[in-house]
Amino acid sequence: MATKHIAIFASGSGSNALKFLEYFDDREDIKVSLIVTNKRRAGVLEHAKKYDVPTLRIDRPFFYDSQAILDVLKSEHIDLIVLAGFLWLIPPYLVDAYPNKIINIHPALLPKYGGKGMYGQHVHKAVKENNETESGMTIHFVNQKFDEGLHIFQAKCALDPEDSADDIARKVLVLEHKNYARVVDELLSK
């Protein structure tokens, strides 16, 4: 069976990307083959270096005004794009080139708390302000709108009234780290 190749797009520290690198480290059938970031000092670059995974740093003109990234993805034989804290909207040409092959994780139970500007602490603060009794994470396919693609998997966690936005973030991150790579593994293994 041919190896499946994953590209991870990340903008920040890359804790979810690190979980993917750890999860697939000794696998022959699925491999993280490329890390793409839009930040010069993104922590994810250190993880890529440690695991000897090629990286690509992009800027807005490269990503939105050309389709050159398609050549890079093709050269790395990328089968699936995984967004792990990547904060830019995926352009239509890339969604069209990878239909149902781009996956995102969102730190809430979509459709609640999704859309433009709803990421990271913004989500957790909104959950806290609305006195929600549960939160969680959603893994979904990417379409041409923020957080509106078909849901693949959700996991929930109970919230206590005294939980701060930071407490909520920690609980949700535990779910992300536990489930994201596993769910992608199941998808690619079908």
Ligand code: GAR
Contents of the next structure:
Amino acid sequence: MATKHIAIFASGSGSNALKFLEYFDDREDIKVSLIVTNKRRAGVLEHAKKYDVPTLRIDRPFFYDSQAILDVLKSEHIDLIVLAGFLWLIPPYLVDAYPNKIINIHPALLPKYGGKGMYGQHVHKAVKENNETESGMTIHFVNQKFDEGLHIFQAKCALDPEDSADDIARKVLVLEHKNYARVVDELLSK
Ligand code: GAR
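Please move on to the form predicted together with the named molecule, as the form predicted alone is already shown.
First the chain shown before, then all remaining chains and molecules of the complex.
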């Protein structure tokens, strides 16, 4: 069976990307073959170095005014793009080139707390302000609108009234680390 290759796009601390690198480390059938980031000092670059995975740093003109990333993805034989804390909207040419092959994780129970500007702490603060009794994470396909693609998997956690936004973030991140690579594995192994 041909090996399937994943590209991870990440711009934050890269903790989800690290989980993918660990999860698929000893696999021959599925590999993390490229890490893409728009940050010069993204934590994910350190993780990529440790696991010897090639990296690509992009800026807005490269990503939005050219389609050169398609050549890089092709040369690494990328089958699936996994967004893990990547906050730029995916341009139409890339969505079209990878139909139902771009996946995102969002730190809330979509369709609640999604859309432009809703990321990271902004999400958890809004959840806290609305006195929600639960939150969670959503893994979904990416289309041309923020957080509106078809859902693949959701997991929930209960919230206590005294949980701070940071506490909520921690609970949600546990769910992300537990599920994201596993769900992608299932999807690719189908
Ligand atoms: C994750 O919590 C992810 O759900 C969120 O960014 C964090 C990245 O953490 N993504 C979004 O908010 C997308 N709208 P990480 O860099 O430690 O993996």
